[in-house]
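Below you'll find only one chain, the form predicted on its own, shown as structure tokens.
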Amino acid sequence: MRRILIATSNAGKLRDFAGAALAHGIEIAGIPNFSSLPTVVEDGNTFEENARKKAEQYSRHVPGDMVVADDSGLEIDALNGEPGVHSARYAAPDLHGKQPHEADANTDDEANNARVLRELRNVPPEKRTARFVCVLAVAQDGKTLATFRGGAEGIILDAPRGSDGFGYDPLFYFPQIRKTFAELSAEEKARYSHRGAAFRKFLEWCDRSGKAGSSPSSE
């Protein structure tokens, strides 16, 4: 078994990765003392931009390992492609005065989706479609080695539905299955999720080109 680090400190995401990667043989597991590590200015404009300095910066605090970064987050279409990158700080004006990328900390999920519902208040349910993104980096020593980028398109309901999932999975509708994806089991959300499809792609590119981190026993 192989292992590949996962920067974040978030359980869902965690939860996310491990059942695809169990069939490719590769174990996930969070880099040790993560909470202990100085963290990242998401300050890019793209996710990608998230994606690639989170996975280097953190690459370096475990030297010989490879460490997966993403950036994810949610495009409305009526919002102009918000919250976008700033999905995990949308609602600062209204916790702490401040703009989004002003924000010294994320938001929690109940706000966000609370400002998201407000601004969308007066959209009809055809014109809230949405999706969400999210690339991955993986990187080794500081260096990225690779993107993976993968989405979902979906639709904003007006009211929240599903306790499975976390951030806006809520309030995102997805079409295909007729479910949010806060009602999707495990096996669901790794099939259909944005994070999902880019992990496939990362597992793929692993698969090929023979990488796949450090074995936990030599340690």
Given for the second form:
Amino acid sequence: MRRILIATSNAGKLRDFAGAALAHGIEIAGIPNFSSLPTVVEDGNTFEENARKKAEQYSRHVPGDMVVADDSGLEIDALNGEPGVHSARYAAPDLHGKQPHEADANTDDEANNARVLRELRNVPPEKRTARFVCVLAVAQDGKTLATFRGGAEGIILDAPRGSDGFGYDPLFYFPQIRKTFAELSAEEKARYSHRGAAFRKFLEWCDRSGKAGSSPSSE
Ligand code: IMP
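Given the form predicted on its own above, produce the structure of the same protein in the form predicted together with inosinic acid.
Let's see the whole complex now, leading with the same chain.
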């Protein structure tokens, strides 16, 4: 089976990628010894900047291999697009007394969701529109070859629903199939999610450009 290296230690993301890849006969693997590599500081102002930075830096540790990194997050319209690139650290003011952009550690999903609910407590349902965004960057030997963006439009509920998924999934209601992202099977998440959409664009690019990892003739 063909194989792509993914630069993430997030088990939820790896599961999503594996679900999206399966349908294309591709195996997803983590970068060997990922947890012992120096962490990449995600200080970019956009998903693109962070995804490129991660893919470029991690690809230097596996010469010749194509490495895919994603940066993703939740943009809530009533909060002017926040938490956005700060999605993984949104509860930093509650837990560490720092603003998300100053924080050097991620905050846990429960605290992040609690802050979203608090910030939106007076916002009516029709104004709770939001989207998940995922940008994938593919890099080789420290250089970005391409980036791909996927999105999913939804509504933020006023209480969590569902027990699968990770991050903000239990708060993100997806009207198209009347479920939150935490109520989706792996196949449904791959089909409807921002990560699945970006990943499909990546696979199309692999096929078009005949890049390693996707061409039927490669390993
Ligand atoms: P980063 O891309 O590592 O900076 O982290 C993105 C953060 O956005 C995650 O820690 C989650 O809080 C949130 N996020 C991104 N994608 C998803 C998703 O598919 N479901 C739920 N939360 C997500």
